[in-house]
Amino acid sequence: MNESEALRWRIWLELELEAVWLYPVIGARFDALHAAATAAHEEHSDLRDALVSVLADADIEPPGPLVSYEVGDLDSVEDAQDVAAGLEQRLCASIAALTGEVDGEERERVVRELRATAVRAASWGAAPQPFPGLG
């Protein structure tokens, strides 16, 4: 794994760590979003673990989580949906940037995750994009 690829994997992992922090907060604050936030938390926890493994396999120290993240206002269901959609869109951009760094089966895996993340972004209210992460 070259330096540029390692950086892309680390950035993606940093955003997954933010997601793992964010979704329990949303689920705890808003009963209407609890089920969706719980499902998103589980998906992001699995991705976090997978990305830690990718970096560990390359002998690269993975970043750790922050104590807290500045996510903006979470005063309403709509605010929470906007914050979640925004995070998923940032994840799309991060994952899209990685697609140019990997090839073969690894690229297929990254593209699958990009697609899943774009669907998750739309489920939180983000406008669908023809090329997620590039808009």
The other form holds:
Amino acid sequence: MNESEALRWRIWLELELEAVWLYPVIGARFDALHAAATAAHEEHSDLRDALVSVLADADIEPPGPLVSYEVGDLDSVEDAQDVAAGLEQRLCASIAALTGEVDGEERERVVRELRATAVRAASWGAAPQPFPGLG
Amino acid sequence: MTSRRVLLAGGIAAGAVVALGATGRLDDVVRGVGVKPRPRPVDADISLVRAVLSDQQRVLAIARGTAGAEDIAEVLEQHIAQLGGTPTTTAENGTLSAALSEAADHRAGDALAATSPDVVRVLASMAAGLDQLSATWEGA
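Form predicted on its own done, so how does the form predicted in complex with its partner chain look?
Everything in the complex follows now, all chains and molecules, and the chain you saw is the first one.
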């Protein structure tokens, strides 16, 4: 794994850590979003674990979680949906950047996660974009 | 986070790949949009992006022939324009949800087959965009 690729994986993992922190907060505050937040938390937890393994396998120290994250207002369901959609869109950007750095099965996996993340962003209310993660 | 400039560079780079078919001057075109050209076999990517354009035109035609899919068509037009094509004005019959889903799978496969990192990113992102359209349309 070269330096550029390692950086991309780390940035992706840092955002997954933020997602793992965010969704329980949303689920705890808003009953209407509890089920969706729980599902998202499980998906992001799995991804976090997978990304930690990728970096560990490359003998790279994975970043750890922060105590908390500054995500903006979470005063209403609409706020929470906006924050979640925004985080998924930032994830799309980090994953899209990595697609061009990897090959073979690794690229296949990264593209698959980009697609799933884009759909998740839309499920939280993000408007469809022609090129998610590139703008 | 990827900046809009990178989006434009990536998109235009893909368009430049198409342009190469006519000009044979990929490096000049890519330099012109601020992307540092890298040595790479481009012939396969040129053919790939041409095939992508053709398939995207088919999906756009189906969207144009589907009532209530104007917003979908607008995004599909942007795909084609970013790849250097002219969006079709033809309308065709077809099942839009299936067309979007199939196109997303095809673009993902195309991203796996592409050589240039810029083209990989653009095609992978297109697949994700088509998935968003499919999810939105099915949820409408």
